[in-house]
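Taking the form predicted on its own, here's one chain by itself in structure tokens.
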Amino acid sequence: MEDLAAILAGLYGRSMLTTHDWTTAEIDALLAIAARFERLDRAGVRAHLLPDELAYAMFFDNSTRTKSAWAGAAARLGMHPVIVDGASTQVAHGETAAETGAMLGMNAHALGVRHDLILGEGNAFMRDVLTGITDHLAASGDKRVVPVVNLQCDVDHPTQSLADLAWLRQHFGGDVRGRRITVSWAYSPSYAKPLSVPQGVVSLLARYGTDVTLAHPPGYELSPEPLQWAGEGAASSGGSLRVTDDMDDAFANAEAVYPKSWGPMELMRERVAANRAGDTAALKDVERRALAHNAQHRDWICDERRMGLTADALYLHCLPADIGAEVSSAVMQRFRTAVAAEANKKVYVIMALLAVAKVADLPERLAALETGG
């Protein structure tokens, strides 16, 4: 790795909105910070660097799991987390995502969204959040540092791939270079998922010289910008990409196992239509086929008998799975423990995803936690 401390001095100020925007180096960096405070952590060490700051989150959708780690990682830093509904702003109002930057700018001192339903509007919208800030942060003359955080959008979701990142590495040994890891689409009874997932796990693993597999039935095509990073990732990195119709061949000989559902590309899109014309009977109607579609391949489940197919690979799932659907109930109960692990190192990362932006002279200052000075 490049000087650690040089690196974090460009990442000052940083905001995160896709894994692809930083370097690899940049997110090495980041996950030995993540590592640092887990240690700090498990210590029972206090690493209250920004103390009485507002963590303020805005979810537009339903969140379980990266709830409780945006409050738990700002806690842990010190910080008061605040968390609301997106439907609550002023947004569903017409106020522009610009101008809700530059209201939560005002107060807040860092800003997580999930925006995560529709494609094309997600990723947008934080960009345009992060403007608002900016903008009203450089008109004011206020030199405080509002990074905004991405907890999920429809094209990435950076917490979840980069906790998933780190857990394989532990699992690893430190590495994942040459590991064959499979992200397979899998039946869900529930909803039609985002794919930003999929899409965030493959085009960062491809990054880091994986042999990355990714299995869907026709018409569940990820976004192909985030298949082009992919492809890209693994031809600089010695990696490969394959893409296969086929779940018993995705798992043949895999590591690793990403079996994970998200809602069919056409349908995906219908659901862009109707929700700019406000047509909640079309979104339902969308909802309904998208849930038709996928009882199509009620066989993409990930149960033990795939498992065996494995090279006795790690289960991986950013949770809620279906049990029963998804992935058997033998599987999830064999790798309940491990999946739980994997879901916390998202604290982490958001700890240093927050300190990075925000802590100007944070190897010092972490020293000194770690000294005991």
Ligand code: CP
Second form
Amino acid sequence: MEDLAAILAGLYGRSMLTTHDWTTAEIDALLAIAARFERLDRAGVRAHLLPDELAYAMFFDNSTRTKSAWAGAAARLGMHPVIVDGASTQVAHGETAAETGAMLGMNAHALGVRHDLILGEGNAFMRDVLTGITDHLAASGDKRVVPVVNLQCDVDHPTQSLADLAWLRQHFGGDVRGRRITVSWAYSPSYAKPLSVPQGVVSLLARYGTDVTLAHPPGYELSPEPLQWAGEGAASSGGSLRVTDDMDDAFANAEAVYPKSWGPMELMRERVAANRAGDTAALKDVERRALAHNAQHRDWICDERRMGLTADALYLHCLPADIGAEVSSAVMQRFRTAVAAEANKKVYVIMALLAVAKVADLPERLAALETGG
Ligand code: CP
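Having seen the form predicted on its own, can you show the form predicted in complex with the named molecule?
In what comes next, the whole complex appears, and the chain from above leads the way.
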């Protein structure tokens, strides 16, 4: 790794909007910091590096893990976490993302956003929020650093994919290079889920020399841009990316499998138009048809038969999983502790994102905590 201190100096003030915006060396440095926070936390060492600061987050969609990871990370750093429902803000009454960013940036010291359901909107919203914060701070001569952390958008779910990478590295003894990892669509009857988890996981893992297989039925293609990132990442890292519409083929000899559902592309595009028109009846109809589409592929389940095709693969899921649809009860039961350990990485990833962006002397401060100083 390049000099860690130099990389961290470059990350001061940095937001996380997609992992693609960060170099591989920067991601390695971030995960090294996350691992140090995890060791300190497990040793019971308090890491109050940002006392009395406000860590504000807006969620425009449901969440259990990411909300609590945000709150847990902020509390461990000595910050005050506040989480609000995005629908309860004035965004619902037409306040723009840049205005919202300026207003939140003048009060908060870090901002998390989840905005993941509408293709083409969530990541653009976060970038406009960041512009609003940056412009406000510059115009008012305020030297505070207020990073924006993407807590899932339409393109990427970086705190999830980074937690997954950290978990996979731990499982594989430190390095994922050369590992055969399958990301597969799986059947869900519950709702048409965002595309950002598979997009984020595939595009990140491909940069690390893994052999990634992406599997989905026809009609469940991912967005072109993250797929392009994945192809470029595989080419530059010596890994590979292949796409199949056969779940058995995707599981054959895999060393890790990540089967989860997402919505059909054509209907996700229809949802954009219905949302722009504010047509709630059309939105409901899109959802109904997406679930009917999903129901044509009920056999796309991760069960013990399919796990038997793998090379004793690790099962991953971002959770929540539809048990009995995406995954059989037996497989979920067997990997219950593993998926909890995977989820637990997120709190340390968020701690690292907040600390690298906001603590100018992070190497010295961490070293002092590690040596009891
Ligand atoms: N995996 C994940 O993001 O979980 P939540 O939706 O509960 O935050």
